[in-house]
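In the block that follows, a single chain appears as structure tokens, in the form predicted on its own.
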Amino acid sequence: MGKSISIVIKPVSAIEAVSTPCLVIPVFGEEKSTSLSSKCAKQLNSVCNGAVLALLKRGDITNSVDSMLLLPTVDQIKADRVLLVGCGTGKNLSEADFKKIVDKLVKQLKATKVKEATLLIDELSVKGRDKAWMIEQLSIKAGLIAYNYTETLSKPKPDTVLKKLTLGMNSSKALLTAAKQGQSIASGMNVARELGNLPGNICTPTYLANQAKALSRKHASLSTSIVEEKKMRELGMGSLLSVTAGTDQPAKLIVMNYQGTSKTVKPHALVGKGITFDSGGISLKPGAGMDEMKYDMCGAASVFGAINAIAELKLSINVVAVIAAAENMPSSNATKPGDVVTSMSGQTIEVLNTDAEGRLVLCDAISYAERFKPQSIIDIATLTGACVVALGKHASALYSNEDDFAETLLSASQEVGDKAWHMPLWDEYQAQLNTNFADMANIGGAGGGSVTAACFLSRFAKNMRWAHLDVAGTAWDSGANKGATGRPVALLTKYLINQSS
């Protein structure tokens, strides 16, 4: 499940004595320009009597980035095959045309279905980024494709061949460090693909807790325990239990503690959505689309793969995960529109629309988490529809009651790529979760939807450096690559290796 693709950075000698299944060369140079600049490519082209020119020239292969032509053969190398990548002007790359080289190369490597490849890509530069960065993005990129669905197909795809990746430079400890990073980041994110992925059939709240007990079994840094219901009741949870009343499938509240330095020093707190298929209950959803309802636990998926990810990378760090793990679904037992339920916190809630139900099972989870005495928290949730109107599928919409905090998260997230939005907490929205009939209404009208639930939520994180991430649009694709994408593991990863002794 959480796959990743070896990365081993040793220098390369002369072009045509280097033995691999595929070797890849980068070709760019000025602008439609039909010479070479890159000495790699200049040495194939020189070994092998100027047919690289030739191609060049005959536009075969070209300097743009979009460009990539596979040599099935040449006979003067070692190398079983030749994979040229067009790569604009080399130097000074958009980190955009550089991420879209990468993808495009890996994704070539896959489809050519070699075990092996050695990239010569020390000639390339981004601008503003250093060679750690390109190599943390290229490990990302390569470790995504290792993973493939299989769990319910009779005849599943066979899964990926590429199994290593040798980077052609001299090797460093900042370079090592970076493409384990890379390597942990990518198992994390496959690691919340595949929990995204499964059918509610199969990944209810039962098997996200017996996942978090494999993954503690897996790593001595980690213990899991598990709230039930009953338990749930005497710590006053009313809010989340209103949401699973409608299921036969029990609640879990799930928590895992990552130990990667002295227990004096005070967690990060994680808190994740969990709701492995969400009907709407009561205000029940409409049937076209619905099946990607099982999606709704995707945020809880998250929190799996980065605490997959720093459990590997073993992060001087300590780690409190909480997932309220539920099932929303409607029945005679289930929360009615209008019904006024008590959180852990004593605040009480009008329940107006029981498809707004990610706030109540989190509220009670941020609740829960504030006994851990955390020095952050961080809550990820595919909350709202409207965080998909407003910002669509590039960035996660992200809401902090601390400014400094959300520009912490902010930089963590363009220094992976995982992109992100800080979005209004402004006191203003606060009043349109005013009721007659309780502390709060758990929706406050048409209007700006996405930060209306995130002021819900702040109510009862007011004693806490907190964030929010509504990650409804980032969590997973639709059409016709429909999946699981395991954002945001790499943003809540990156931000935990940035607050690591």
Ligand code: BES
The other form holds:
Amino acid sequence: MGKSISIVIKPVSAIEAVSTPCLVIPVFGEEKSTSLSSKCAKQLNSVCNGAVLALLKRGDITNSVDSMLLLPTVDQIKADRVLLVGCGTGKNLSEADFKKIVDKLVKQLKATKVKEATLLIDELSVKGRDKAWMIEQLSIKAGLIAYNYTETLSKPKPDTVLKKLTLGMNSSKALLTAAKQGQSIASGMNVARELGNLPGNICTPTYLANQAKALSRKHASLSTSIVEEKKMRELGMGSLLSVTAGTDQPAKLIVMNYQGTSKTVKPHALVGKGITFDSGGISLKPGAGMDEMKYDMCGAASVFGAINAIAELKLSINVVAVIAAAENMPSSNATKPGDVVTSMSGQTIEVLNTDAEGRLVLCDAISYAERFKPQSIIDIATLTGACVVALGKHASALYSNEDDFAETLLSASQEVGDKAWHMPLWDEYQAQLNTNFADMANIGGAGGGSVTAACFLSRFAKNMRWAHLDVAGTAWDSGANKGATGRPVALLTKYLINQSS
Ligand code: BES
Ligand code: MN
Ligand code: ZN
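Would you mind generating the form predicted in complex with the ligand now that we have the form predicted on its own?
Then the entire complex follows, led off by the chain already shown.
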């Protein structure tokens, strides 16, 4: 989990004198141009007697962002290898193109199995972004490739060999900070990915509680306490307890306290949905793809990731994390459709569908978080299939009871490239939760499923500056690249970084 790639920023000497296992050289210019615009490509070309230009003319490398060429040996220089990387226009790149370039080059470096590489990418620029932004993005991408899932493989894949990237450019405080923040964001994302990927028979609520305790042993600024079921009962958490009724795995409310500044400063609260397996309960889900409901704790995992990142960065803020960890299973003890439960807030809930369990655990966790008098509260949850229908896998759905809070989160999201989309939380939707038998139903009927789930939660956050992120579409990938993504750790961490400065 804790693997990372270190980043060094220092100007390099003459190109032929750079001693490195792999020298990364950008090639850019007009689309089909066969002349070199990049200064370092030109330098390399002249040291190598015109070889780079010849490759460009032959089309072995082009200026396209899809193009790349690894030269395993080059006689005239000290570097063991050269990686020529097509970088489009090079200057004023779109964010998307820059990300494509970074993505392909770090993947290639990983595949080439070099320990380190030197990147001469000082000439590149991105429209509307500064060098610090570029380095943060690069640092995140590099950190992400350090992760491999191995826990349950009898023949684990070998570790990523790449350990260090040297960026050939003048260093500055801003650039070093960007590199460091990128690294912490990536390692936080890797923490979230690992927890997400672990199967439900390993990653139980108890396992998550133990991970939280382990994390607080690692950081002096962090302390963990666990609210057990007995205490939940005393607190009146009838909603959370109704979800865990059908399983033998004890539910855990995990509370992590990060203290980075004076105790008198109000904390930011993060609340995570930690359903370690969501079978749907008595409203059982269909079999196909049900395995993916091991990912139903990815909201909680992102809270672990963000806490890990801010503890590593030693941010001068206070954060309280509350994770509602439970398993949703059918049994003769399980909650049934039509059952009415009383939440910690005193509001009663008719459980019309036991598969809408996320909001049932979150509402009590939100009420619990209120006791810390947080200055803001964000819950993160793989809450609804409807969110995936609405936004697909590219953006998390963002809801808030204060528009300026949503704006603050959106700008953090844009800054770090962890996309979110502001969704409506209009009163008109609230009526969909009406029922004759309780203060509210736990489902909102046809239409706007992600919105009505957010409406449900909003009823428990009335007195707080609250936001909700539905990450059902963004927290993991399906298909060939099946795996947890680590989102929205970057968004959360960036928000907290901005709050601390
Ligand atoms: N964990 C699921 C939401 C989910 C489903 C996330 C698929 C990602 C992919 C949640 O607990 C759930 O089952 N929601 C129901 C709510 C419905 C019963 C109102 C859903 O979305 O179908
Ligand atoms: Mn469910
Ligand atoms: Zn769920």
